[in-house]
Amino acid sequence: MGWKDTAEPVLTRMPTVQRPEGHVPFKRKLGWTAGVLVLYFFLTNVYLFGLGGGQGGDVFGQFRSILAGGQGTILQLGIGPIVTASIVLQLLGGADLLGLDTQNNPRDQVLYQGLQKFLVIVMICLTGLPMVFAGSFLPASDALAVTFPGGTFGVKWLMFAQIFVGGVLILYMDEVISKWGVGSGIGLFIIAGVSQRLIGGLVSTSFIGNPQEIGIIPYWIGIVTGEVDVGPILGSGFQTLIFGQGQILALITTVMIFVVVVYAESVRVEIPLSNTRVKGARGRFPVKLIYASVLPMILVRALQANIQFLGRILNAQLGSMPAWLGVYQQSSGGVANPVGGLFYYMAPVRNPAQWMWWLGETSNAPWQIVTRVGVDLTFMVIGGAIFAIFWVETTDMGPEATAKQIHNSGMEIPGFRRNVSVIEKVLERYIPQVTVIGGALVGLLAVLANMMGTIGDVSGTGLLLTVSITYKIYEEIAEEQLMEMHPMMRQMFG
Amino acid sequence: MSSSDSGGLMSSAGLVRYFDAEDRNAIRIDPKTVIAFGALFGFLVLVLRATV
């Protein structure tokens, strides 16, 4: 009981966004969601005051697509701190170290909410400080440092202050959407970032962006009109079309992921329910294949992202690391990527060029590549399963909590005794197994999608998250509209 | 909608969870304040950048 009493005065006073009183009309909800989205896009385009030229590449590297935000902007941190804080909470909650009963006890609910916010703020500092002060990820402007009190050091603190405000803003924008809008802010920011990249990967042309990153549609128009020469179709041209800039493989993978996720969303075990009082009122409790949703996957990826972040910081600080730990190579974009050592094996494979050794785009030996893919697969499949279990436990979706909810809503499983523990026994036959299978499957899918490559380099996880979050939002909107049309339904849903 | 009771039962929120319970001591912020502050902060940084 110790920590609760000590922390209570701080945690209960964390500022929260007001709750709407009564029902928010659907149009208003859309309004709030659109407003926050516009603000988000605006802030990802506002670069930090005091930021100098010659940036050392994105700190988040390949993880930027799932962590949202933008390098060098106010939203430098994106949803990184929220995700990292969530990992800590999931681990603490999953191991039942917190001792908080979030299902029944209102005081514990308040404490949990406060603890969440507090942890996010701690993580903003823990990830923001090294980003500003270590390495050259956010170099201070020399012109400003001359006149600014405190010189370069002062400018760096000023940049950290802006990043800090940006991180806190993301947290509160999420809260506004969760309480007043549709879905959750975090989901929305992920979709926003990934969709932007997807569109970019489809249509960007050489005069808008990087000539190396021509979108798939302009590239193929170029081939048809004869502007682009891919070489002999039976030789190197074939390789370029499938794996290279032709992106045929990436297109197939992207479409496949869409199909698989939407299909997997509909695969479920349905447990029949009937009302104890109203005879004939029947329902079904669905245990979906992706019961824990795809969100736990972001936790595993964030864990990997933090390991790579540590590697980049160490590399930038030490200059040269021991070879067993990590060997880094500057890429053309100025980003240091690991090419050997422990950090190489811990880095997830992102596109075909990184593992298809026969294409000659990687200098690593096949055994090294196989080890790296093996580590990534193990990490994602086992990590996915573990975090799915924790997720189900901490969000009160486990057998015990669900049984209570079903019982309290006056439902029973026909043919079984009317008892919480009986419902729990039946649910225990399905929920844990489905959770583990679903979590491992999503992990496997993410790795496979990454290996095959995706349009716009959005990464398998980014794509999985986007499709499943969009599907959830679609369901929520459908439900919302149903209630608007039939006000009676609202009473039934509660 | 597969069944009439799944809406209330499945509580898979986002990464951050918000409950109905709130402490009386907590500072409450109007959602408009959050958006207004974000927009003003963005503009402030833009203006500051333009001065250098």
Contents of the next structure:
Amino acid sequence: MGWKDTAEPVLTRMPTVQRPEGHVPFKRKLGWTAGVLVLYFFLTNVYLFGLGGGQGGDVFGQFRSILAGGQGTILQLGIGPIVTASIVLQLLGGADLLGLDTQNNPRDQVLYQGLQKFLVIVMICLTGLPMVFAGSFLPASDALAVTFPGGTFGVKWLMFAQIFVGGVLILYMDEVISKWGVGSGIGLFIIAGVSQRLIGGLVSTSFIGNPQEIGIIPYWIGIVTGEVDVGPILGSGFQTLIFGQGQILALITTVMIFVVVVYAESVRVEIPLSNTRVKGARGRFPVKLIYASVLPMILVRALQANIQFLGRILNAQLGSMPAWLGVYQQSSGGVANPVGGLFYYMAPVRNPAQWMWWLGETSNAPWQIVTRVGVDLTFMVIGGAIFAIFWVETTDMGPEATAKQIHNSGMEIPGFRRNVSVIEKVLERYIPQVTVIGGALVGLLAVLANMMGTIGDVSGTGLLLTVSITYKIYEEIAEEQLMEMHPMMRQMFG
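Alongside the form predicted together with the partner chain that was just displayed, please also present the structure of the form predicted alone.
Below: the lone chain, stripped of partners and molecules.
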């Protein structure tokens, strides 16, 4: 008896969102999407009952914009467990350890979906338990512990229960959007989180209470009106305007990322197609430069986030680690950040101050900084290429699966025999190479955007994801509207 027979009773009984039996009208899709987004924003503002001492230090730190959610809220974990479960499944599937044929076997498809949900629940526990019970990342309220059954231990279990419910909710919210809405839930949650920070970075006016949080527009208005003292700015040689609160470099980087991603999305190799059912009907299959999209970057950054999370847990539990492994320093936000050792070199570069040693904002030696940048660049470029390959194969975007989809839709490549294997051979000339190049390019862009800094201090990866996902949602909406206007096209192209 194989593992599939043993696990089938559990995996097939995992709760699931029912697929629509027929075509879902576009307006209804928009309604479901908007409803889930409103629920998401609501949950990111529902703070954990029993949380004391403020919201605690955000253990995800610079990865928060990618993993969505909100520090100290029910959605504390964000999409982290979903992404981590996807990494595990892709690695297992890439090594062919699962033995599941999700393309042709309906039973294996159900088992795969059930296994994915089961792994997400496991990851919710593996991530949530250390956050609550180790390292004081989510400190329990001392006042509530006096009267609550079980004292502090009982309050911590109560907070974990809320985090667990939030993790399960975001799992099914993602599934609702994927089946009944527009785009994917994970993508929309990332757009929502990054957009909030971008808008805050532009128009935030909280400089009276915290000068570090002022937006770029109020800051420049303050300079013009005299509310901001220009003396320190002139004394710093305009470094403050370029690299600091003036955010000139961040503004340029943000605009350039928008331009480059939109341009890269339009670069493609188009394979001509003709329809065998409708004479004269022609089309094109685009193989884009970023063929696997930028979504595999979530997996790469999530892997880095989990490594850094492990380092913070070890530092909190051990008090002090061997210097070669990690040296941590408490930041103003209440989170210990690595400043030396292995975990320092494996931490991504977040902003110009972390690698421009001549600005005097980092105490690390130039060779340490260069090594860290090199490791980050290597990790992102190679990781981006590898996870792009996994993504293409597991989402049925590879040459074999795509050839079957083209063949089943009644299309063929003019000048070639109408045969699946022939179409596959043509696609193999482009898809594998473009997948690797596109994945590596996105990894390079993400590192460069991080190094230059962005508005609102969103990560470069988060900005890349937001622009690319928004562009794809725009294309999907345009396609849906076209299909609504011409229903015959839906039947023609399947």
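For clarity, a rigid core is taken as the largest C-alpha set superposing within 1.5 Å between two forms. Numbering follows the first chain given and starts at 1. Quantities reported herein were computed from a predicted structural model and do not represent experimental measurements.
Trainee: Once the core is superposed between these two forms, does residue 20 show a C-alpha displacement of at least 2 Å?
Mentor: It does, since the residue 20 C-alpha is displaced 2 Å or more between these two forms after the core fit.
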